[in-house]
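As a starting point, one isolated chain is supplied in structure tokens, in the form predicted on its own.
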Amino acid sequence: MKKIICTALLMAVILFLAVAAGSVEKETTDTHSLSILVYITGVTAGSPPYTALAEGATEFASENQNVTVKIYEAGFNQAQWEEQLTSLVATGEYDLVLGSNPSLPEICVSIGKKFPNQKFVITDAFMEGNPQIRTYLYNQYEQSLFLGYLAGLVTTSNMSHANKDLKIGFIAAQEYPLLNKHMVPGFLDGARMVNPNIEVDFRVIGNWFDANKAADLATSMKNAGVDVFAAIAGGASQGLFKVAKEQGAYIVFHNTNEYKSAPGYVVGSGSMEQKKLTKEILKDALGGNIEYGIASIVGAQEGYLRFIADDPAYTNNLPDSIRVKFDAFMEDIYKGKIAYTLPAL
């Protein structure tokens, strides 16, 4: 009888320990945490991609316990970015640094050598082979291509502010490889699918905030024959909107819905689904499912770039003849039927 009792007690102890071990394992899984630094290379105000990045991370944290987010705006002085980010990483507070800028990978390579356990995920950038860095590049050549095609349809049309000069314009805050090698060439290539004689007038502001300089450039370009503009200029784009409304010109806009910024003059807006990608990245990070050292290129077919055609302004601002041609072109873009070669960066 004593032997039976001892055996029963031993089995009970073993069962208790097994249950306890299971409880500890489950608790550890449930309390997995993630600390995120969203490093904004500039400011969120006036920058839809940075706003979407910050909003996506903040929303993800609000939807998931044990996830914390710090939003840090680094300002426009690029010379200070590496020192700022190094100081933040040195605290050891962050499991993941999340950013969005083509220049960030090289900075993170340098910082990563000093802090080999730090992980970085960067959108709107491309780098392969570094075990601390994961990048996602939006196919901005493709977005520029379809916006350029629309610009080509408008500049060759009989719309009230279109002229006969076959000249479109692109205003940029600053030059960088993605802009020079993907965006401006894509814009011109798309327009030349409509008419091979179209030319692009490309001008640079020198910063991301000088709306007066942008307005001066836009006026000069309009006087030189430009009737349709694109811009990658942050807050300085307000100067272009002002000129379009006061002097009469058309705008196609990258990355965000800007129809209301110049009603009747913004004839098309693209969309970069930064918030969507941000939340998907952080879901993978929380689950430990990010594969570092690789790079992805995402575009319209993958659901991360699109044209905003469901805003009434798109229908109201363009004649049916242009919309029918452009809608057919976009359908082919989404299906991968438009042939092009993505330029090397």
Partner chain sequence: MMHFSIPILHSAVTIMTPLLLASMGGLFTELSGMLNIALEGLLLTGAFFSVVFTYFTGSMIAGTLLGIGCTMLLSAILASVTLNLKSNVFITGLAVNLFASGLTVVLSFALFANKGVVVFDNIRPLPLLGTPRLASIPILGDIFIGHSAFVYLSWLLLVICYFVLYRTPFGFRIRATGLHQEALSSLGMRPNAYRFASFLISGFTCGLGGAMLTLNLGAFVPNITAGKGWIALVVIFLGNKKPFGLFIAAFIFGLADAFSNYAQGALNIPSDFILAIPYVFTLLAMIGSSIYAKNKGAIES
Contents of the next structure:
Amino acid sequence: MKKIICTALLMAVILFLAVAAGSVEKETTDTHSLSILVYITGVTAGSPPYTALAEGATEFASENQNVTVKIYEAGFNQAQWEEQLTSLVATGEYDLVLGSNPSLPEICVSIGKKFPNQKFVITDAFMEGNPQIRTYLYNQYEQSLFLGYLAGLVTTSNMSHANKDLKIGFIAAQEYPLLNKHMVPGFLDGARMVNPNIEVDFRVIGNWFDANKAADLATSMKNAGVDVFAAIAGGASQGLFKVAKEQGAYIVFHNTNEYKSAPGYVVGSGSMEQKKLTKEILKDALGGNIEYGIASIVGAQEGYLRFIADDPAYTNNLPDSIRVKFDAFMEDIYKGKIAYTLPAL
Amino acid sequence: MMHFSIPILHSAVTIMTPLLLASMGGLFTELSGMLNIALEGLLLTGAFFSVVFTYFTGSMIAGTLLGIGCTMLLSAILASVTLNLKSNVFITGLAVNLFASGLTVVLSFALFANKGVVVFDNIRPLPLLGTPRLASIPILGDIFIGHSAFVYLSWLLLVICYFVLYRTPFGFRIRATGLHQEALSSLGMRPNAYRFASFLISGFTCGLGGAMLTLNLGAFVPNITAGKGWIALVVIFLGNKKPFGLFIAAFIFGLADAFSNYAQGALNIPSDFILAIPYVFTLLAMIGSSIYAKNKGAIES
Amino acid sequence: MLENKNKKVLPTLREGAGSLLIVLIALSAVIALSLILSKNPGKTLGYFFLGPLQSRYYFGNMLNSAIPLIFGGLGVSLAMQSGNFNLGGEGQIYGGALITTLCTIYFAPLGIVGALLALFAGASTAGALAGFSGFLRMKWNTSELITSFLISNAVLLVVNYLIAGPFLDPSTSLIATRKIPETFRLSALLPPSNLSTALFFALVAVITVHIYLYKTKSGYELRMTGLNSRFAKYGGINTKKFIVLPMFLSGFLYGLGGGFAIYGTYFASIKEFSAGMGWNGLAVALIAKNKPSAVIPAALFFAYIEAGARSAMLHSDVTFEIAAIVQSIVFFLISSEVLLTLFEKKRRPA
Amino acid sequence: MELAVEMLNITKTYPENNLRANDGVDFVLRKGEILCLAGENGAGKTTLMKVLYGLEDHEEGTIKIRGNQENISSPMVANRLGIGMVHQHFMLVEDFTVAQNVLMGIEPRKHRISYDLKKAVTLVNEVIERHHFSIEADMVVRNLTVGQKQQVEIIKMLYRDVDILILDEPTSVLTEQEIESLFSTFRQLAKRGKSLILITHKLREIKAISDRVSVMRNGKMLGTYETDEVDERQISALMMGKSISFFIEHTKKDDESRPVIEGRKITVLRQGQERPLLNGLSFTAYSKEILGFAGVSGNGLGVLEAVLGGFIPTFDGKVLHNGKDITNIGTALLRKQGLAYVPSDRLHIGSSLKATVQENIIVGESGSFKKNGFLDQKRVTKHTNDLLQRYSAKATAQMPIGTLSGGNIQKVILAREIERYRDYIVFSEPTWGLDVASSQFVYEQIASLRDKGAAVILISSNLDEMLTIADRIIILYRGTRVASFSGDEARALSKEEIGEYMLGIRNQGDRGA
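Provide the structure of the form predicted together with its partner chain, given the form predicted on its own shown above.
Below: every chain and molecule of the assembly, starting with the one above.
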């Protein structure tokens, strides 16, 4: 009985405090400056697109005095994102929320209903028609396509760790629509432009952190004849680097320069120009030039996806014959000369 | 058959090693009468500190030893809270798991300003051991030769573990602690001293097992243990609380995991189902062994 | 009578003092961590302690995050009172929530009956998962602690597959099932926070479990089985039933927790939305020492620490994981008899 | 005369119940003597000895060993001073061998670290042979009889070369023959200069073995006497403050007696062992009769109890209740069919120590306290208080039963079981550990049940108890029925003769019951 009374009292006190505190609303910030929230749907470390997003925003803020940036790492639990972002938006401290994740626009729609003045710019996502949201979708099919083409060249080559099996590998932390519908098919399509008989061995770790499992998977795939790998695996990618270094296998990496992670084995790195895009977005935002409600797809032609060919590792790791073919292919990609149909998401 | 089963078996040996190490320490606590569910947290602690100290000292051996030291320190805290403050070992065990998962991230944030992956470039890969002559033994050589020192160390420790438990006064007293602690206390020995020692041993083997997980990669990833401590607990039960039972149980799990890794490439089944194989397989093994035990056991109540 | 009352009050006071000490130690841990880790400890601390109470929004969310903890805490308490361990809360919440979501969509034409059926179906599925562990223990004495954990791990993966595969809502880029119809969503209590009327259902669940355990024959038999199963068997209680039933009810409550999370907060089964809820429910039950009435303050305390850490992370420069450290310290202390007996010199022999 | 132990003005208070277990006790043990420390349950004997052995601390008083004042803070210290104690409950690891148990803590080593298991067996066998014990060092304790386990406990102390040996109720589970051989061991030990303290409340044993007897009551030492100079009546009077002897009237089975419980060729097997635990046991328990099952523990009494209680299944044979087959239907159904049963293990089976008294009272009967589907707490409390009063148990309904004394716990169990009895009731070791007054109370209850028409099955290894109240006695040896007597026949025999049946030396053949 005593306990119940105590509990009731405690709850009453907390309720009172809450109501009292809730009545003091925050005042809105000055409109001449720009306050940005970079909402990371995960953690920056080990995730190059997020790192680039955060760096781009911080650099922009250091270049412009009246811009402030708060980086918020939300962790991997999707279900908590909406709640967290709502609470951040609820502070009213941010003029603009910047994020990068396919599922963010949806969350922003429902948050936007509660806070109609809040603006969102989301990259790596696609949504049209919401007056609070501007999206940019990276053409990941395209990046996978050219990385796949390179993988195809390598697996059919006589490089020291390449074998006769027409097999390339793709290790993913978890399955999600963009991965299943753009990246893996793009990777395969690219490889088949080299040799239509190439197969992709696609395997899933189950989480973003079990690097040892990734290593075991990579070993198993190598035993199954895979000689070139791609990975979208977050921190668990470390396992793939280890296997490549120890057992000899090639890696083409998405989105970021990873030549140094397994020197001699990472034969190609794509680059997602997230930092560039971020700075451009913020420049527009500061100038008030963002058109909300619009969605664009950005790729190699627009300059937001790139293959990192200027790293010495690229030149050192690949024989001339392959580089000549691939450079020509990339030339066509940049010019938009390679024909493909973008699969629906 | 051979062409794919040998790599699976080879990989099973690697996968089972951290499980075997953690379960050996857990066996000591279990036999001393304490259910040690903190294995997961201890493994994680060992994983973090080993790689961090290897980075700072530049020596893998020094780093591993310091990492083991930190893990033993945590297990000593666990033991003293549990034994001296008479806390429920289940709660304190969960507390250690929670503490380890928080501490590793908080420290990596404080030390490296990074709470994701910490890659240590100066850490070389673990050397793989084995002489060509041994490796050339058909089948067995392919499966058991060419692993890192941790694997062979775990086998050596398993033999030591058996020897300590069944061939030394210390082992007899640890087992007596779990079986009938008054038998010790009435002769003037302190059962809690033996429990404390068991916790320290848990800390030692988990520190070593954790070190294997990160030194293997030269990097720390939060939550890199991915439930291995819990599986180690399952291994203890599945291994019927016998040292060599642990070996078989850990191998069963390693095999199931290695098979699931293989099966993802070979079978056209959704990956989630295949990832569930080790759990389902272990569950079936648990049920099987308990049916066996029940049929074997005395009717007497 | 008066003497009797004194006897009851004194231990309560002592226990209260013990709890106060634990809270004080936990608070000093927060202060210490902030001083070490934060460049601006004052600000960090301010947000840690007052953040959750700062606005209706934060406060509502804190209460909301306590709801699944209450259900989970009740579930674990029930199992533990009967002498069983349920380590499978993670899978049970997740599985229960998925079944509830799917059934709600499927039964939508039935109206409120459909909603009740869906909740029941989801909770029963979760109950069956836990009950199966109980069955294994009853039949072959397989450790339910281990099997419930293993089953849960397998179920998590299967549910992941179902959400991302056959039941994926193609119209959204979230990895989630379709949302339940608007009419079935519980109304919000403290908008814009996530708090919904699910809170009342949680309170009803606490009262129901309390009454069941302490005021009914079945609850009495369950507790007797847990306190001493040989005695219970000797007394003519069907102890086998009280291996399976409490595990089932435990899973059932976890499943209800999942169901109400869908009805009140998420409206769809989002991939891995329930990660951590099962473990936290277990933690709450342990703090509450398996007493249903104590589950509420325990869940609130747990939710408060998490909300505080989140608030400190949002507004200051510490990471969220300090919550885990503080919670673990509370854990370390909560069950130590010594703290309770600091205030009573004389101790009973074990 | 040389003194082995002097304890002066020892005072020890248990804080939890503020009980002064020892109140200014003086105690002296001479070298080479056998001294019985006598007193009823709760007189403070065991506490005094635990103080001497370092298991309990004490607030006041001094202890001198062989004339030197010592601070005995732990059993380790006591061992070093040559004091050993054999506890009433065995402190043995069942899975270990005799040698491993005996040498716990002082194991012989090989190469300094490993346990020399062979040498351990040799060392312990030497001691066993020297003292003519009937066990071997490499036997696993689990497979030993109670008497043999007792020997292991004593060997443990002898090996440690103690010269002051404390034994807490050493004979409580032994047969006459085993007691006799134990006593001859004691005499030999005393002859070699060892000093022995026997805690006991059995008058006959005091007379048989001791040189002197110290009597305690209510935490106080009443005095120490040369055994030759006092008779049993005097000791008894000192122990109890008043003289009590059991008096139970025996009635002849009359024509109205009818069979209630029948056992037909009950056989219980243990897997992996050839010898059955119960071997074709047949019996009939009639109404208005107390049917006793006697035997040395380990010979099937416990198994019979478990079969009647529904805890273990039979392999073969039948149990009938009023002609209806109730074989292997399980405890819950047996309870429904009318089983009332006071188990031997009252702390682990007969009661739930953490539960309240009233929760203990209503077990199995909770269904009859329902109101609107809920338990009617008020009625439960009232019923409990009623019973507590009628059975004069010192307790309240709401307190955990674990806080009660052993006698009061047994009263609560008796109250519950007698209250629910319909036509038969099973008592197993009903007075184990109880003092004389409580035992008398139990016997009266049993007799009055019999007089009301109950079929009473009494399972007991206490031969005195059997002879006091049983109307008919069946003796079990190795799970087989070896003899049966009417109560009068049995009382006409000497205890030694009955003991020979219990030890399997004599066998009546099957005479039918």
